[in-house]
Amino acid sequence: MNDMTHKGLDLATQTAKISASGVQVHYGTNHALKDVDVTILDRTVTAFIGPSGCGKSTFLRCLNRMNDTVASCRVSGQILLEGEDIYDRRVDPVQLRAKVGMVFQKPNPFPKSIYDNVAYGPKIHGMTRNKAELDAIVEASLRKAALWNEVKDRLDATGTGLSGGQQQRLCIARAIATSPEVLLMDEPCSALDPIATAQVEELIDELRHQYSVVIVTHSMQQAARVSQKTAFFHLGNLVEFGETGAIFTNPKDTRTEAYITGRIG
């Protein structure tokens, strides 16, 4: 039984969540991303790998319009979320980011209580009618982030007082509290120790049953462990995209092979 079967994934039955075509990104005169075409499936973990500065985080930030916050950045091409163009003028980036949640490299809980960290998104988006509904979302989100049992007796304590791994799971709980469809993770384990990393990886495997998860990682081992699809970026190009097992054992492009075997990095 191969690894893909073991992960219970029949890619033939998966539906497209995000479709990108001809995506180009310029920062001023720097052409950071060149003509990227990729389809990201629902209920699948897709890993973006490649050397530093290759464009993987830049592309990740296109998927929830985080690049809008950079004055010199120009994005062209088309990115569809379930068939709708996320760069259409009528799309509110704030509403988009409720649908396409993000977890950053360094855990960044708000300087508020654990409860308020998770309740923040549902409150600003008017998702609940009363305290009981908000309590239910906070509990459900903390449970999905595998943190509830550790914090349920101290929800009033500050989120910044948790350990690094707990803080990152709190940030994941905060991201999923707005019921997103897609969860973006930009090197979510790079600031964590091996035990916390293993917990977050286990959590990612759980989350894909409900969300489309996209993870940027420097660790090829991590990509191999958690993802079903892998995209390899190099010098602003999407070099190769396919099933994770095939990318790591039988890459089609010599640049992918050189990166996987450690000859380029």
Contents of the next structure:
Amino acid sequence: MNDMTHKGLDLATQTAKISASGVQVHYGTNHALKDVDVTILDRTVTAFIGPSGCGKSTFLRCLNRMNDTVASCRVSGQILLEGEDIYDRRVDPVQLRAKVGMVFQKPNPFPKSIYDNVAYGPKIHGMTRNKAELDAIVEASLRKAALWNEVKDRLDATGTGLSGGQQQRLCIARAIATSPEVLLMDEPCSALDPIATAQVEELIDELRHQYSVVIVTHSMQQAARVSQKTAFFHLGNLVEFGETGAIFTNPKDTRTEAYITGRIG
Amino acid sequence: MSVFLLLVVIAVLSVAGFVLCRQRALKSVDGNIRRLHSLPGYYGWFGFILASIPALLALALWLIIQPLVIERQLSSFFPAEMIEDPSARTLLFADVRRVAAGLDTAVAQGAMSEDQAERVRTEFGSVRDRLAAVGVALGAEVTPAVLAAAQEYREMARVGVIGRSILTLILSVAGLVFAIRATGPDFRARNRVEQVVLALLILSSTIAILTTVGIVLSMLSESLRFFTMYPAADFFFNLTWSPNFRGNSELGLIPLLWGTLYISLISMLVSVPIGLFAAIYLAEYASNRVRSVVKPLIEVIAGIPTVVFGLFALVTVGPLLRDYFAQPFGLGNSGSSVMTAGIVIGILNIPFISSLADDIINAVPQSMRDGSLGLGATKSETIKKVVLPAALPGIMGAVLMAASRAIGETMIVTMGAGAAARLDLNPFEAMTTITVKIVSQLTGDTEFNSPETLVAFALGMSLFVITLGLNILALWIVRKYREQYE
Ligand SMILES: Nc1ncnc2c1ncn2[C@@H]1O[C@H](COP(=O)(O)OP(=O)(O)O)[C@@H](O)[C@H]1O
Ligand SMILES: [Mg+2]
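Shown: the form predicted alone; wanted: the form predicted together with its partner chain:
Everything in the complex follows now, all chains and molecules, and the chain you saw is the first one.
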């Protein structure tokens, strides 16, 4: 199922996009993430797995500094995006988030039209000079999100009126529209039915050709299906990180083995 | 038995009903609650309800109907022409009741025996003087017909009291007995009690609706009377308001409507931006500590009586505006002005808008903000482009409700804007509003039979239609908004 050669991409040739080292996160007195080192490769899907509350979302949100919006949250350690420390004081988190897009667990389209949902990012960042360019971005993003054919006749309809799976793909299109380099997805399929899930998974596999994708998932099958690298978290620790095939067939740590065989979770 | 005593007896019977039914239910299953259909308390409440509610309803009905019946019966004491006119009839029966009450007092004080009270005749001397001796003052000498009617009234009232007591007590005891007999392990007391509670809820909402309908109907009938005396076209389109109690009044709605709308507009210009910005700050930026202090402080304004705001308008805002704006710019030298009242009403409405808008902004899901922030929008962009548009329908609703409050405000206008009806654009001139004129047309010693007083009802009706329209619009918008997140 996770046959690398079949997908025609060699992990060895990919350069590092994000490298995190010694990341610690505290929520008040709660030590939520302990000394995490992870390297996220370009044009690769990296999956974060682990039981609930082990810190997957927390780590994901460190990568685009969404944790800045949580008052009690303190992050230490180093996270480099293409060699640049994203927690450096010169970095504007707002600009960073345009480069590191995010898709959330529950589809959260704005109560605006489908067009305006996708055009939101480009408008804010002044990415286009005229309506024609904006139209082009909207169309390209919707196409990449495999939604164009379903909505091209009703771009003015409100985004909240779409089905759950369509909403989530709309949110992906919205994130793609700002031309991010990395796409973070926090359990993007957990609110979707199996068919919508399959569509989104297929989409993630497509996106890998252009972006570096990080996906948090509860489902090990999903991690196995879509990712090339997998990180297993447990109680705030990064237990094991490696190629997905290796993690699932030949786990080095007993905790990883226990989790993927369903003994802890 | 007096009504109070009856109520006490019913209360005692009801409590007895609670205790007895509960005990009987427990006893019927030998204390094993699990075999009862409902918890024992429900059986108790069932007994309580059956002993009280039917009796109370009967009592209330009796109290309403008895005076009507008595009045009908007493009509035969008077010649038909005396009671043809409804207002004359009302006065006459008020006399009868007063004399009857006077006789009661006389008996109670021992100035007359019960027997004397029943047989006293005007022929044997002035009843008025005799009643005055016991402290009951009557306006005019008592006519034989009124006296006879009053005596009949007392007799009927006495019978009424007895009938009333018997009926309510029988109902109460019957309810109690019925409840006790019904009680048993299989009896569904819980469902019955819940039915009664449901009926109470329905009754309450019906009362609220019926009151509104009653208010509208009474206003409507008086307004229609007004329009038979004064042409509707003149009322709605005449540009002058100059009531004159000697006749020849000009009662045009337009100047008052203009004043009302002008003052409301200014008040909205003050309250909407300030209230909204305060709400945005509180909901999006303020830390919990600041919020917990500032929000109650703002809401304190809502607790200040409007007459105090009126004083503020009268002694502070009015003179300030006159001395620093109106006079230097040659815009007039009136302390009372549209501006004064508008600003003060605006201040009054700030907490109203800010607290509603705060709730509405907080109701926008956090996921909307996350979505926007995650795309690289700043906090302020997120508020402007996502949070406010999502909250806009709700905020519109709040604004419209504030507008109808501003339109209905009276005290501040009276003290801040004066009472001169005027059609003018200059906001530093004194003008007045519909509400103020309603009050001023009705104060004073006048009867409701001239167009000058009845116009108040037409004004009230117009005001009612305007605010009702605004409120319906607001409700409609708020409802539409609710649908978006469900
Ligand atoms: N906003 C927050 N404030 C305080 N504690 C938080 C917050 N978010 C997460 N946590 C805590 O951090 C730990 C990791 O949570 P999270 O990263 O959401 O786990 P996961 O996504 O793996 O289920 C948990 O113990 C959780 O209680
Ligand atoms: Mg999570």
